[in-house]
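One chain comes next, on its own, written as structure tokens: the form predicted on its own.
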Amino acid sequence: MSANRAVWGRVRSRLRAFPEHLAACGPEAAAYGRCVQASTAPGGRLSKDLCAREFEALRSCFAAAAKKTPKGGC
């Protein structure tokens, strides 16, 4: 059972560094909304892979903000 505690208290400490993370990768973040917003707007057709320059730009961005995070949470 303390095994099971263990993992949820590293998916709770990864939760709770998800707002610090995504603060970190603002500009991306807002690239790919604007991305996403342009494809769904009137006339717009959202498909797969049509926004995945900004998602893998916002994906890098918030992989390298989490490795700065030291093990153990915020």
Contents of the next structure:
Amino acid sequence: MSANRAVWGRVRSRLRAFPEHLAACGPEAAAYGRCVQASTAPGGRLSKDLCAREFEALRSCFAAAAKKTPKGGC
Amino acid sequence: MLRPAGLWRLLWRPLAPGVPAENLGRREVASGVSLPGGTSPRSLNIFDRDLKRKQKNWAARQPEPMKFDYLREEVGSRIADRVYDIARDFSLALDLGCGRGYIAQHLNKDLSDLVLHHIHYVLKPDGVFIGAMFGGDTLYELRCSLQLAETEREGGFSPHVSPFTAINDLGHLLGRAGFNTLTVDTDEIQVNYPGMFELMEDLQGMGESNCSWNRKALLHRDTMLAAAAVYREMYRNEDGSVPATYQIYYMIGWKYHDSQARPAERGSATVSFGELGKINNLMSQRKKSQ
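In place of the form predicted on its own, the structure of the form predicted together with the partner chain is requested.
Below is the whole assembly, all chains and molecules, this chain first.
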């Protein structure tokens, strides 16, 4: 029981820092968002990995931001 | 059993802090109206009610449950407005699903026939039922963002936002349950959040996480990141916050009584809709002739 709670606690603390890391990646997030939004225009079609390049940029920026700020104690 | 004027509070009072965890799953509904615990063969089994109960209990046990009450408070006050709008006195009222007393119905999206029939049965003739529930546009921003992100990241999507009753269905449900003189009107409350993640935290705090049976167990972190980016890009306000729309349907249904106005006989019309533009003339003519 308590082991689950420890895991859940870590997951939640990681999730809690989510908005902060995302805020550090404004341009990358906007680029990805624009790419997805563009596919919703008439004539567009959203398929898997259509915006993979933009997402990769966002993901690496996010990971870098997460590394910089140390997560709270376990 | 009639009591003197007063407001009865029944059902779903959230647990007080300090209730031992073992009792949570077995909390009884303390009321005289026995809502169907299982499902009738006719109604659709869309929601895992046990899970919803657990979500509500969890939310009530969190350190600051009142923090997430803002939506219920607002809807509760709008319902109270509608009560006051009715030019009648009622000696007795039943507040169903009152929680902490918002005078909001339990915001239960799974409105089965049986619940409405029960309510209609319990009413006295010429009694009225006023309810509120989430409408189809609720959280459309969240729904769309998740859908788009999941499609782009994973190639498909599954529902993360519960299905809501359509407004037409609501009228039918109320009519089938025997209510007379129905009105359904709709209202939108927009709440701004710093971001998608904070919105989801609040929904969880309200006990409103998805509990439909066909929910996906996991929301991948990548997908959540993608959805947050899409949400912000597509919907953000000027000040950088993101909006979430809560559409509320308010329904009012009356239990039949002889004194109530009835639709006029077919063919008894004396003016046609085409003359609507001249309504001012028509009304002054009528006043003169009286």
